[in-house]
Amino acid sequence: MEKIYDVIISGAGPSGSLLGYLLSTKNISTLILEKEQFPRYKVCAGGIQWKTLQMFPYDIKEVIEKEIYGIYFSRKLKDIFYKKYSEPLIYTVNRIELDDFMAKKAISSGCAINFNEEVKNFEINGSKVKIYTKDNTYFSKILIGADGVSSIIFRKLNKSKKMQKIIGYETEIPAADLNFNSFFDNFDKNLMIDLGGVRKGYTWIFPKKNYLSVGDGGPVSDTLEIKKYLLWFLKNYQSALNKQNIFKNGLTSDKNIDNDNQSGISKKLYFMQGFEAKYEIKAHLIPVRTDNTFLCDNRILTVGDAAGLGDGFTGEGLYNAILSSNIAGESIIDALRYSNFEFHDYFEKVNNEIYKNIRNSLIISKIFFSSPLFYYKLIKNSDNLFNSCAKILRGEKTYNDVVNKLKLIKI
């Protein structure tokens, strides 16, 4: 006789590891697959909202490797500034262990996770989903999909072609690889964002415990100047820094970096040429959703990048993934209680505490990539502008609030 799990899962990424320990909690029989095995690296500069931890049934501190208060700001490695918050702006974690920790947490609740086994197709059949992999085939009362940007679940049912992507690069430089000693221990509470190399996008520095993530983002249009910029920030942010001498008591100096004759940085490049081939350079896709953007069916639901819950402006992932699994956790137990698997309240409670945040976090976007200089000095030379950013940062203010106060229409 064929088992039929309540619900079969595809991804053990944050959000099926969490949604996967909320069933299993209820005791509804709960069954992850995983395409890889954990642990398992993962790309993504892992910075966690205030607000984010805020959703977590368990406490993740373990797994936190940095709390962030500060920011160095830079325009293409130039007029760098600090701006420094009264409260951690963000927690960093490295992905690798954040995502097995999680899906430890599953297993331990009692949901299931088979590992090196990935969803390859699936189909409705009356009261049931029967799920096929390479070797098996399951059956399941609800099909998730967690299973990210490239979500089989998502391409077999998302009926409009309409889904904006940003597209990240990224590396990780070792402490023990950068150019002077103090480097490592003045990114400790603090991370960098360099504006004006990428077109709509950024350039990062997050610290984690042994590491630098480095990276910039931005549409996916643009995918070569993306990689290629970075390649320059690699080659020329430790020059740049330790030539304006911005570390010392944490507060930049009035020194600019003299950008007009680049050669003379060039001369000082730590890691020359051939960076690709010393650090990987991975890629990564994030989906922001659109109207017409497939979310949920009879007995199928996606949640976090499988529903293309990416922010518009920061590109951030993680808040939305957790809370779209804690709206899903909701539903889904109404579902099997009620023997109703449409999935309506889902739909709508996603459109109302997500969606709409991500419209706005678009108009956000498109208004300050507008003008991006305009914005930059305006928070350089603004601490209660900057305070509010923080607040937006941290999760204590919505773009929905920024959109509403400002009364800004839809552009």
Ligand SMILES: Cc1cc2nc3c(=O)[nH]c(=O)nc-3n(C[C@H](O)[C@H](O)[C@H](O)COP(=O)(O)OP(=O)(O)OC[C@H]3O[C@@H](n4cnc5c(N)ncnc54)[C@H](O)[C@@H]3O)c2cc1C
Given for the second form:
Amino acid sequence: MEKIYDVIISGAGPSGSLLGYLLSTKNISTLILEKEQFPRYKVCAGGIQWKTLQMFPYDIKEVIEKEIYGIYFSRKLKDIFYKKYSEPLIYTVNRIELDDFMAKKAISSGCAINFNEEVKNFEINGSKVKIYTKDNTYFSKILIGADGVSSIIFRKLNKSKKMQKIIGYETEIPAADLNFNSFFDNFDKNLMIDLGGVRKGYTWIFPKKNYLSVGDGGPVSDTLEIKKYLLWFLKNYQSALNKQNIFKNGLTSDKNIDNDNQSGISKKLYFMQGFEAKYEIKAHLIPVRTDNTFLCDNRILTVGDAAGLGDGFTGEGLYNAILSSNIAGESIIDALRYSNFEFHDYFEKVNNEIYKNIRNSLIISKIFFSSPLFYYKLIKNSDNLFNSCAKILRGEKTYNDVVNKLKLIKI
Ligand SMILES: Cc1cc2nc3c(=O)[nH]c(=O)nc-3n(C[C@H](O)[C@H](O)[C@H](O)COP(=O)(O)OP(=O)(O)OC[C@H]3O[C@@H](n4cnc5c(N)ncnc54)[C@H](O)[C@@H]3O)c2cc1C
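Structure of the form predicted in complex with this ligand, given the form predicted on its own:
And the full complex, kicking off with our chain again.
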């Protein structure tokens, strides 16, 4: 006789593995179908907010690579300044390790994961969902789309409804390949944000234990310009930063850099073609939902990127992935208990607790990118403003708080 799982989840990224863990600890029979073999690479800067850490049901300390307190800000690698906060702003992880760790946590709680099994199609047959992979057919009472921005579940059910997308590019530079020995040390507890090079977006350096994740992101319509700027940035960021007095062990003048060039270090500077050949630059989309984007239906529910829960200002998605899986876990337990599979409660909660904030992230994005230079100078000159931004980065404050305050002062 065919086995009917309570829940089948498509995708073992953070949202899928967390949900698998939460359901299995409640003795709900759960299978995750994952198209890749783990461990696998995922394009992501791997920044995790403080508030996200508080939501994990288990400790993830062993996969945290860096605690970040400070930020180097620049405008097209000029006018560089540094600001530091008293608490960690974010933590960084390597997504290969985080995702593998979370999948193992799900397995250890009793959740089955079939790797190398891509969900190809599905249909609802009365009281069960029939799920097809290349070689197998599976059955469950509920199907979850946790399969990221290209989710098969989302594509089939969203039809013509709209979803906004941000494009992100990224590459990883091993510490050993940086031009100056001390360069990497300056990123021990610091990251970098560069503005002005990408329209309505930004460029970042996020440090990990042994490498720097360098990337940029912005509107999909600017794809070519965004990649071009990242190549320019990669070619120039080391010399630009090394000229700064804010760097602990940095070279302090052009003369020093010239000396190093003479001694042959310049040969190590990245030239675009050589760089692209050595370090692969990968692209991935970040989805941002709109009012009608698909979320759930009879026996079907989406979480994380598959639900379009990317942040419209920063492009972060891990917080909403983890939050949506926590909400989905409770909703699924109730659905199975009361045999009601409409998920109205999930719809309500995601709209109130996540989507409102996403809408406000788009308002903040609009305000900020209408005059990025003005806000850049404001952050540079005001510790109070930087501290407020730090609270948003950490997740102590939300976009909802900021927009409500702006409404009060009628901006
Ligand atoms: C360049 C870039 C930088 C980013 N940086 C950050 C950051 O610093 N901080 C942050 O919070 N967010 C960041 N994000 C966003 C973040 O990566 C995502 O929001 C997050 O990965 C969403 O998790 P998820 O589990 O919903 O989906 P994913 O992590 O995309 O996982 C989906 C899983 O489903 C699998 N899958 C896909 N299709 C199928 C199928 N048909 N059948 C079976 N399995 C399938 C995939 O192989 C994958 O393992 C970044 C994104 C980009 C593009």
